[in-house]
Amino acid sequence: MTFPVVGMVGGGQLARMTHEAGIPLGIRFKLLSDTPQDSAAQVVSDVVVGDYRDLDTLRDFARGCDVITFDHEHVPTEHLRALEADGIPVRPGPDALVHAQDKGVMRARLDAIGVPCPRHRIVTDPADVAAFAAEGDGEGDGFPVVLKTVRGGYDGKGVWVVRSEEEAAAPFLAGVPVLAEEKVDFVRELAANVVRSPHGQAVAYPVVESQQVDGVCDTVIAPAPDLDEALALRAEEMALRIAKELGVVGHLAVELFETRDGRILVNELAMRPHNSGHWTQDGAITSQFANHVRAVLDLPLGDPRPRARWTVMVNVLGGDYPDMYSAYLHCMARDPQLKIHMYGKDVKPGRKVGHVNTYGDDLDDVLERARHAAGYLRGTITE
């Protein structure tokens, strides 16, 4: 019997996670990675260094692979059609991809199909955005206000608060088109993810609470504490209904706002594993990254139910502190049922090197034990 080989774009600890789910399964990868000291290169036995950016490079990589699938959505749009023109599938395809590459068209569309997002626009100049921000319902002169490249952005890069007209000239200078939002008053942030198939068989994961340190995910809990039941449901549906009106195959994470009045807002789409799933490695029946391997490859999906009443997941920043393996013996004797994921990048300061993941019935124990070993393991914690 031979088995598929899944093509990977992007050779970061996505790709890594996502080659691992599926070992078990005897599923072959190929890897596109920048580098050969990438993350995922470490671990993946047939790696192809080259720039995702060059179509020529794309179809050879794309030769002997039976499908083609992302650790980033930054593959140029035209490519992926490209390929698709060879005959390649490609998943998520360019027209579903597109809504995660370019904020615009991702806004354009759930305005479309009627999901609710924060008031928008696409402004050209400062003085656009002081207009944009005038057009508020709220009083004074309707800043602060957040300005988004349309494309590139990510961990909250291409993202900026600003509070007046002079404030907002720093997005203009890439040269690319910016989104103005509302700033959204906000209780909290939440993610949906779900996982479509090619032939419409779909999952959801419980809907789960991020927070945010300086715009990187910090931690995520699983599920949300005290969601009430109806809006949990609501944004299950939401992400289910995006993903089936996009045409998504894979993983979807849906990031949203949960309003003061009682609403949920989309804020960014992900179209491939996603930072707010992380706990499904450990939490969850089927993980993130095993449903995306199986939906990709157009396999029956896995169950998304937890294993537990709480998972937490912290991800582990680089510190001042560069050797992680030695706060081992500490952890793992501290906390038997820890479950520690290193990405096996040089650690450097905020920059995102592995996660923790802790699991049970109570919450405020589960939480204290995931913080202090990724407080540890960066070395701000040292007892």
Given for the second form:
Protein chains: 2
Amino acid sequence: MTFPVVGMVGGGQLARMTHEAGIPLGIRFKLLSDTPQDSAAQVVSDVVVGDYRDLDTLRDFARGCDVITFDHEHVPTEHLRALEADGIPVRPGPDALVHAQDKGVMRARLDAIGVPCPRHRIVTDPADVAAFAAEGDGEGDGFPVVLKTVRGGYDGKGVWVVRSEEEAAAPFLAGVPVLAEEKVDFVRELAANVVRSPHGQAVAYPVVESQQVDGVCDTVIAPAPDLDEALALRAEEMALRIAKELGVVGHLAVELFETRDGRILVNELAMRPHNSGHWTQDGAITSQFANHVRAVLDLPLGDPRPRARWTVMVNVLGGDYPDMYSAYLHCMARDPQLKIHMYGKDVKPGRKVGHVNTYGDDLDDVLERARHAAGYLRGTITE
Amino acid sequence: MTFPVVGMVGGGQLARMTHEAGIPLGIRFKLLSDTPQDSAAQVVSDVVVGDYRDLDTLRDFARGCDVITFDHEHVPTEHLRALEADGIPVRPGPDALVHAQDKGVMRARLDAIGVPCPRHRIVTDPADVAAFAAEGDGEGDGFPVVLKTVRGGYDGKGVWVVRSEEEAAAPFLAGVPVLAEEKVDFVRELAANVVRSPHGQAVAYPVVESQQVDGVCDTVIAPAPDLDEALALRAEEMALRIAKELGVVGHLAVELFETRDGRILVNELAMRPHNSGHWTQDGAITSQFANHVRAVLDLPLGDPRPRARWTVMVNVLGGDYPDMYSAYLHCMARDPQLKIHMYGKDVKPGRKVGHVNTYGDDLDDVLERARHAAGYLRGTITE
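For comparison with the form predicted on its own, provide the form predicted together with a further copy of the same chain.
So here's everything in the complex, that chain up top.
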């Protein structure tokens, strides 16, 4: 056997960072990218520009790849089945990936295997949303309710929080089935990241705290501070069980709500390297990207344990200043231990264009350094 | 200012790993490679295939680069001066780089600034070698003597150890000036790695022990075990002073002999990321590759301190088995903390095709893990 070719569908930052992690392993990386300017296309040698929604394009791309994996969950499930029928290993496979593509399928499956989720059901129209709200055991009319299109949402897109039947019209306009969920009264959001290989080996990263701003991940703290040990263990076991039951291969992020009454409920699943695992690049013995590559190639997985007491990741969002490079001088001089990860993307307000990692023994210090650097790069901090 | 383009001359593994380290910084990387199959050309998007010995090729390549740096020291000095005259920043510049290109120039300059070197002088023919040998203060006839062509040698090539005047003919056949040096009675070899930026900031990595086999680096231990603290400090200061006096920009490796009588003597200089600094990829807060990129862009340098008590690097040389990938299963399963760095090169006996890094608190354990993995990948260990 010679060194294999990993085919990556999607040219975003996850593909870029997976390529980066694959270089030391000597594996060959082939990219299917929407444009030659995409984040990963800038740094990969072997790039095919094409539309992942077109089966012929996918089939052409897959020729010469030893395995296909993904930067995103948007490849139509039926195309993945067609590739599998052609004999191409698709990892994660369509039977697993559908749970990250379709929130309705995901909820049904988690119910079936007894994994705790927010109260939920598919709803048909605004009146049905009001009925769903009233079915709750809370006080009042049961609003607010969270509505999600079952396919196509991410980073707060395709998600609505509605306070009345009247507000519930918009989600139904797209003609996609809509899932209603109780709005969970959570203390904070957590994420349990695990990686699983085809032969069934799995590793769990420490459970992290994930802080969102306007529905977009802002800060991740690893490990989650003051997390009850039993709860942390339960979250890791839950993520490992989901990976196994759903037949996940590669990285699985399980986004969780920690409720006021000490429960954990599954919010979302992602079957690829995930924003809540970016801290592992500098904070863990083996990064999520390296372990994703090892998993899809069915290689033994690397040690997921942390290398520092605390690691903090803060996303760099596009701000008013298009030139982030000039901010490097200040950020690097201020903090020689700072780890910058930029994606090569044009700066647009609110767009994720990079992240920073910091680590150390003192959480306050580690948090301050990461927040300062991200704020300075974005332009919201100027000193 | 937008994100700059770093032009890297040479497509070897140093370029490959520098590209890997540059990806997170969002810098653009442009490669001048001998062939499209070179180690770095496999993983870089923007590759120009051409001959670095041709000035027109270099000039075309340099257009569109914000700075030029190097994977090797073989670009003719006069071409570098021509690029500088064109207004292209060349880092390290020709006035510095010539000291890594020409061992005669290097020895003369180190003498002039008072840096201790082995006894040496340029010799003209075998009889002059015998005269050089007799000039020593040792007993007998002063042989053996080390002979080096002043340009073009590396990894033991261009170096001869001769025991008599009769053996001294070969080095003169190439028509390149020959440098004679006393054969130093050393305890071990050390390396002091430093990085310097154009505005004069400099950082020093801990001094390492470098173990050679047949003139090729085999094992590096960071930091050098049982090294006298004062000697370590002297070595770091010496490397920083050489970097400053020679105007080095980027990474400088100073290869040293530690003598039986407690002195350190400079063996060789390299002005690029160096084999003795590969351990920094997994063992230091900032790798030599990341700091080289930062230096050539005149960005503040990253923290060079170690992240582990001990880090060991062992080179993977080509052996009898052409298929190293199949060895991953065993190596990764045996040691989930192992860090493999392969260069994408065809396996040829004795060729450097990769290296492994291990780190931890117990040096014996860290050494055993690295040696086992490198030996297994090479095929000299089979269990």
